[in-house]
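In the form predicted on its own, a lone chain appears below as structure tokens.
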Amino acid sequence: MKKARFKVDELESDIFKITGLEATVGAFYEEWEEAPGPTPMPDISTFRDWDRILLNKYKPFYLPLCDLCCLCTMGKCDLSKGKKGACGLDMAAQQSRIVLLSCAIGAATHAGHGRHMVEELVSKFGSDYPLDVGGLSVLVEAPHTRLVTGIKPRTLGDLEDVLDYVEKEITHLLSCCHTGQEGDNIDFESKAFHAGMIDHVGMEICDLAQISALNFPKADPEASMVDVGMGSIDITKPVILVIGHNVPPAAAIFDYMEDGGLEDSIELAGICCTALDLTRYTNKAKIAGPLSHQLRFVRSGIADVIVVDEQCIRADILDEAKKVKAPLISTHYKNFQGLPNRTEDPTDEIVSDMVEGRSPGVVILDSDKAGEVAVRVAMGVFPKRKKSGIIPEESEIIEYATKCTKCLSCQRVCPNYLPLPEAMEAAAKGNLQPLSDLYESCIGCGRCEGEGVCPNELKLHSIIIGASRSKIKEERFKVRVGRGAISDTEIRRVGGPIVMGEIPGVIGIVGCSNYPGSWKDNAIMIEEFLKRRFIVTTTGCAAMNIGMYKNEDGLSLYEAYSGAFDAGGLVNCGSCVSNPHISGAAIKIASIFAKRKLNSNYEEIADYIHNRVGAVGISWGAMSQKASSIASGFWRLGIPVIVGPHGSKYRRALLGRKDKEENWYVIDARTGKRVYTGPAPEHLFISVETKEEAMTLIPKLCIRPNDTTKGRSIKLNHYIDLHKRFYGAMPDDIQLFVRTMADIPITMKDEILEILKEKGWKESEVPAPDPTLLPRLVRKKGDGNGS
């Protein structure tokens, strides 16, 4: 995208004279190889019809936690039993409004991150700095941006123009949540889908910028391995801990270390997405752990300086840092923490104040300056702090345990309902093992230590960590750093097998780290599907937790499996903002493999993906509003998402009714006739209670109307095999997915035929339609049955 800029030294007429005029006028798009599609720069209304097609198949199911609406100053309105609030809103609309609000917050968070980062990188490298996410192997560098906006960005400056559009749409979406606007729950849901689509554009911009300007791995399936885990941190050195999502300040810390020859003298470790992106910048950095390990790492006292930027940072991080005498540096205006802004102060003065303990923390909004201060302060406080933490020793734990009254208050507030009183009872007798057994299931929220919870004010989170010292020392794993985009070459290789169903599915496993059980559950689930030759993609905290698991050969899954986007490959794309590489791979299959037009052609591409690309997302540790908007971006593309037990707290699901035959017809684009294809996929958004339930659903939700008989047979084989393993019986809905005898897995033929006979199954007359949900895509009108 280009803007016309002109400069006039002197312009004179009869009535005016202008000198030194310089101005920018409008904007125009550079011509690219594809003509514009039907929907460039879509607004909230553009895809309303497409959303309603999906929402008619997958009707919203609401689970309100509260019968009241408290959003406006009219006071609390009771919406129970069909009642409406003072503004006229009913419960369904209120619940969907909350979904929209959550998605808009998530999208705004990523877009804000993108804006801040792009501005910083433009100021450092210039607006003409070229984008490069994979050289000649990635010619479709920005699938979401091209698909939604019609813009083919070429430089950092172009990304600012895309963000203008993203920010405008988010503003409109947020305004729809105001009292006295939308009143229909389905239209609220459509707007939530719009927020998700916009979010994937905003995230894509963010990752494009940092991959290009900070020279991250570029679509590299063999990106380097780095250390992950608290046990991998060398505590004999000064340690700088970075937390958050905005990587430029962390990169500046490493630059200062490298310039001073200190990269081997100081440990630079991170938590959450800043850690992931920092390891994309330098493989000398280490990942301490995911979001849920924040409290335990800070309280351990290992970090000599803590540097925070934005998102997923504990709001009490300053209080926690003070407890272990670790100075805190905030590098972002979104996270002042009440600290003085000392960006303009002399560096020597700031360093002296922090090293001498006169200042517990500062704000420095200049990345390079923050980098220098962090390094110098770490070296200055290291000999003074002596890694002083507040994690209790064994003898202290036993003493604390004797004070436990077993009132169960801690267990009741725990999101995972961990049996803390039982473990404390054992600890009082000198047995710390039950406390240590809770280590992997504790998500580090600290609710058990909340004011008024424990009558004796026991610090239970620290007690669990203290009982797990030996485990923590052994936390040394390997994770492959985020590779960024999926290359066009890979898409050409696997596009056919995915669409035909011969690669049984693409799994995207993402999300935050508040798991309902062990953090190893993610890895256990995907290891099963890697062995079954699915393609597994991942990002964010899920990506690092997958690395914190060793298989029976003592290898992390990143060491055991290829990083290629291919059958049996485990693809770490990067941080949260790398999620569009996963959804973008589906877009690229439609564009590159199937040669569907990409430019501003969202509806047709989404229709293609929904009916042909067997993909499913899993967010096992869902938590933030960002997770909502990320999931919503997948929904609008017609890709199902499974969430774990905590996912029910999103308060709604998008469920299909497999018993309603009329919901499962597509249009055969060759004839225009309506064809029954079965519930494929059955749901668009569903929460499950166990990983076994999720593992059974995954192959089932990868079934698509377009599957070849061979592909359908492979998918059914995985679905039935896992169902029999975990439920001990054949599924009760096989007849809905078998279209023709050739679909039946050969090794299960007799069993399945018996069931089909019992169910009165009949072979489909059109087992392999050219499926679409869009009448305008029919190439030949039929006999009136659906064209």
Second form
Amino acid sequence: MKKARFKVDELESDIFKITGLEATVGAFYEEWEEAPGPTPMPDISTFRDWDRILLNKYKPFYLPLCDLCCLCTMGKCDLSKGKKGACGLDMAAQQSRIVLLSCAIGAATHAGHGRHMVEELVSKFGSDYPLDVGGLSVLVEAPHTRLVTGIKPRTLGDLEDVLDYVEKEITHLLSCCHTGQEGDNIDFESKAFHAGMIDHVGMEICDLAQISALNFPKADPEASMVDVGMGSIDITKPVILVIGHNVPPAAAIFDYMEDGGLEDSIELAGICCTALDLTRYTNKAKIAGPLSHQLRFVRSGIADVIVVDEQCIRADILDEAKKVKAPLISTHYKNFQGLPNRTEDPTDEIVSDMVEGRSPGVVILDSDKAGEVAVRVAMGVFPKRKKSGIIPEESEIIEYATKCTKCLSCQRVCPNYLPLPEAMEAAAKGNLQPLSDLYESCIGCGRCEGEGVCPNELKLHSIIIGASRSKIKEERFKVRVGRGAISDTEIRRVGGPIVMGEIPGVIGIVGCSNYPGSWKDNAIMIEEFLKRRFIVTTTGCAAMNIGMYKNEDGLSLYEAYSGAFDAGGLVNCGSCVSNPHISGAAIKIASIFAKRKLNSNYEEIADYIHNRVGAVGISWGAMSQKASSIASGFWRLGIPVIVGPHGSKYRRALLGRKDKEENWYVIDARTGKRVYTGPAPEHLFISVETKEEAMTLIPKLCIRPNDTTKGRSIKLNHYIDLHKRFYGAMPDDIQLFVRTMADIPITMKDEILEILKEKGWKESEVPAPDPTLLPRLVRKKGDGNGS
Amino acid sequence: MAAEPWQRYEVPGPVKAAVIKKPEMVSILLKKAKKPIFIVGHEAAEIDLEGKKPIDQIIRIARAADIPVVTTAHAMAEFLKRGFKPAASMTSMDIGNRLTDPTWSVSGEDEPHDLALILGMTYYVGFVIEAGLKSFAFDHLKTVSLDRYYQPHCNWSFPNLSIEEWSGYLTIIAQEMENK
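Show the form predicted together with its partner chain, please, because up to now only the form predicted on its own has appeared in this conversation.
And the full complex, kicking off with our chain again.
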């Protein structure tokens, strides 16, 4: 991007005199190969009609967490059973307002992260530093940014201009949540979609910047393997633990270690996305685990220094760090923790204060300085701390267990109502196995230890961890580090088979570790679809947890399957902010494979993806507001998202009604006529309760109107096969997906024909339309109503 | 046990479910209902009920009272193993959504269901779906939770019960319906 700048040292006329004026006017975007499309820099109103098309097909079902609205001082207001609040808002609008609020928070968090990251990288490398996410194999380097804004970013400085737009939109979206603004639930939903679209731009900016400036793997399907798991950390060395999402301070720690030749003398491990991004920076770093491992790892005492940046950090991290005498360094203004800001103090003084125990923690807002302090403090405190943790030994656990009154209080506050009292009863008799069995289902929230929960103040989370010592020692796995983008060449290779349905689907398994059961369920689900030759992409805590499982050959799935974006490939894109590479792959299929215009052409691309690209997102442990905005970015592209049961607390689902035939018509772009194509995909956002249910729904939500007969047959084969396995019967909706006899999987022909006969099925007159939901895309003008 | 949400922090709002103090009350509600429906989740086949499973009692009740059963998650397989064919299988979100539609019934007739008996969904999933029904189906549908734990968003719910109490309650309802 170029801007017109002018400077006037002195200008004098009859009526005014100006001195020292300097101004920037407008912005000129360098032209790229495509002319601008219809919607550059869209505002909240731009895609309202598109959103309403989707929201008419997938109507919201609201799931209030409580009957009240508590947002203003006229309340609390009871909104149940058709009542309205003092401001006039009803329950549907209130729930959708909360959805928007959640998505706006998520988008703001990623955009804020992006702004901070880009500013730091610009100050270090300069605003003209070129972007490079994959050399010549990734010429479409920023699909979201190009699609939404019309800007083709070339340098770090260009990203700041994109962020200006992103921040403006988020501000407007957030303002819509104020009392006395929007009153219609569908318009709130449309705004939530806008937040999601904007979020994917913000995340893309963030990852573009760090891939380019920090030299992360660039669309490399053979990116290196790194260790994951608490058992992989060498506790004979000083250990620095980094937690959060903003990687520059962690990278600076490694730089200081490397400059001093200390990279083999100190262990550098991370939790959450900082860990993922750190391993993209150096494969000498290790991943201790996902968010659910934060409390257990800190309490283990393994970390000699804890360095936090932003997002997904426990609010009580300072208290926990103090318990194990591990100094804490906060590197970000989003997370001061009440600590003194020592950024300007001499390094030697800071190190001395922390090593000598005079200061439990500090704020250092300079990454390089934080890096030096972290390393020196780790080396200084290592001999003194002796890895002192607060995890009880076996004898202590048995003693504590005898104090358990089985009041059930701990179980009743546990998000997964884990049977702690039963396990404590067994422990009191010397059997720790039931406690250890809870280890992989414990999400590490610590609510069981909350004030007033246990009458005897037993530290139940630590007790579970203590009972699992041998398991933790064996927690050593491999993860392929985040590769970043999907290359243009990969898109060219698989675009056709995906759109035709011959690769049965692209699954994105992403998000947090708020699982309803064992973390291994993620991997168990995914292994099934890798064997079935789906393409599986992943990011975030889910990407770690997929690695923390060994298959029957003793391999992690990353070792067992290719990292290529191809049938049967397991593609770790990276951290949370790498999610746009997954949605971006769908955009690139439309742009590169189908040659649809990319520049500022969101609606047409979304229409293409919704009708043709068999993709589905799964966030089995979705927890955060960021997870909701990430999902929302998929929704506006028409890509369905499944969440685990805890995702029901996002307060609404977007559900299709397959029993309503009128909802499942598309326009055939060749003729302008309306054509029934069946419920494909059936839902846009749904929470399901069990992995069996999710596994059955995944192939079904990959069905699209555009499938060839071969592709539809393959997809139906997977759907029916899994339904029979988990439900013990054929699905009751096969007739809705079979368009012609050629769609029927050959091995199931007799069974299916019998069902079709029973249901009065008739062959479709137009089995393979050129599907669109946008009348303006009809090439031969009909009336668009099928008459 | 008391009539308070089983999961401590699932606080509903000012209106809470009336407590079913005697299981016979469920049979009375069923006898009065014009078009009841049974929603049964996967936990109905997983919880041990003194050697049986809740699903066994549900089948007795459904057969005796001729109530259509809609299963959620993968509960259907367990019904089929027991020789009982549910009217439909769908996600808990789907059935919740459809019950808000006053023109929908599982049989395909236009008249909506007027009473939903619910058992076996994940506690917190049931909690929010029942909240959705409370606010968006209140003019045509009453809800009854037959789960072991108190569900405050229903119109009626058992209090938090011991396994023995719960088993006894379900047995009494089944007997009542079989002897109607």
